[in-house]
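Given as structure tokens, the chain that follows is alone and in the form predicted alone.
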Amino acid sequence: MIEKIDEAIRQLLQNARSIVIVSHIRPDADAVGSLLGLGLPLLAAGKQVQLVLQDGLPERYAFLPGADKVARAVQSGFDTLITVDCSDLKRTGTVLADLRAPDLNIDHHATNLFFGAINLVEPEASATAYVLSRHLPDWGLPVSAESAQCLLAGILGDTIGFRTSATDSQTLRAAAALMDKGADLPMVYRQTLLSRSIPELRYWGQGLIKIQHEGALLWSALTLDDRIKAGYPENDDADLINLLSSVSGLRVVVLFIEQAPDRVKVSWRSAEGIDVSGLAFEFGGGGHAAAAGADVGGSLDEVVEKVLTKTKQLLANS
């Protein structure tokens, strides 16, 4: 079966001439890295693309090689259209909003609604960005220095370096085979993983001094106010869910994170053994069974009352 989804993927991008590649909307390392890993061997090859983030390109990944190139919306006259990265359209945001179905939808979450003509899903994968590693060869584009070091990215971000459980021996190679290819793992683990800004660290803090627990359930939101006092330009949560999830002797944790007044993106990670994703789902979302999120309507108290009541009630039958 996967030889007959990359050949129709080798004859779909042997055809095009014009390629539109989004991924989704807060984006985090896998969905710019593979974004990026794709899109840049498919210019060496001489197509015309576009690389769409409707939120634009997290500054924390302006060193990845073709960052320059990444759009907030898709520009007419495309032939091609690629999602990687997302689960479903919704995590596109509006920039789909009047455009066909993609043509070929690659993802590694086992939520994934199989929405394009051509749906390259691996759900045991680590990351996107390991799923591009290891096809980009069978479609005919040669992983460059610059493609791997992106890539790389992605796998780091995903794994949040080589710690999640999701992390096998094949992802350490193809690492190792990013590395042979020109990519450097120092430089992109720190820049991916460590680097920090100041606004960053002011908004963690917002979300610190807001924790609650309730037995092995923690918790913590951070408002519209928080990122403004922070000074902190994304929508996301800054990556402060991982640092709330090492705490030890936790099984579930939940993030809240207000993006506006009616609407609120929830972040969940659990320890091994409780799958998260089927709750986020019952949200409208979606992720893996240790690492889910949804976008809940409603005001912020609103959703974490009903969020925390759902997965107290996961927690008791787990």
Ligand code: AMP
Given for the second form:
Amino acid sequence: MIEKIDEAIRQLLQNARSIVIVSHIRPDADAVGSLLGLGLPLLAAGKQVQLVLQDGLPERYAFLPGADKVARAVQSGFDTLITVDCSDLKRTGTVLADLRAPDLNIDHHATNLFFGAINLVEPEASATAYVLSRHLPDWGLPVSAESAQCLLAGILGDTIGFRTSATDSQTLRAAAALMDKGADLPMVYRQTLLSRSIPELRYWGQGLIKIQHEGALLWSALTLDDRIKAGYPENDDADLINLLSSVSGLRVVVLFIEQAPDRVKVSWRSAEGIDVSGLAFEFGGGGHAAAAGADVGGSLDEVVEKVLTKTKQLLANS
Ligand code: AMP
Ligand code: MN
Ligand code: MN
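Other form of same protein, the form predicted together with ligand AMP, not the form predicted alone:
What follows is the whole complex; the chain from before opens it.
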């Protein structure tokens, strides 16, 4: 089965001349690492490649090879369209709005909608970058030191430094193989997971003073005003959710990030035994059992109310 898909992908890429690769809005390390980790070997194979992120490349990933090649929009004239780390087409934002369905959908979300002509979706995989690191050689694309650096960033990001429940021995082997190809683990780890800016800390501060909890459920919110006050330039949570998840004894953490007066990004994290991906899917989003998200319409107060009600029901039933 996998071999057949690999053959189909190998042919698709071999015949491609001008390729567009797109990943998701509010890009994380796996989105960026997969985009560049696939894009660089295709460029090295002589293809024309557009690397597209609607929200652009966050400054924290500027250290990655090929970061300067990322654009915010698709230029016409391509023949092959690929998405990475996207469980549905909405995740790409509006950059593909008028375009056809992708030729290839490479992902690791259990909630993936199989929207591509070819779908390489491995829900057990710790990261899309891990999927790529395993399959690139089968597609005739050698992994260079530069590509390895990007793929390792993706794996480290999604496993939060090899500590999520999706981190298996295969992931560690894949990371070791990427190091053998030239990836610099300590440097990528520091840049991807440890390095913080002062605006990020101020933004965290806004979220930290607002934490609330009820039993094993903890939640907080970041408003547009918090973002402006902190001088935080991105539209994500600056990883605050991971800090909140470090509180012991919790079963579910929810973070609300206001995106517009009528739209809120919701992030869930859960302890072993509680699957929040179905809940995120109900709200139009998706993700994994232990980490999921959704973009929900409504004011911050409305969304907090709706989402907490459903989340408490899930907790009561698990
Ligand atoms: P986040 O809370 O944004 O860190 O995302 C946690 C997980 O849920 C990641 O695997 C995301 O790809 C996924 N996810 C987040 N937001 C959405 C969304 N709006 N639609 C589908 N999946 C999402
Ligand atoms: Mn991602
Ligand atoms: Mn991912």
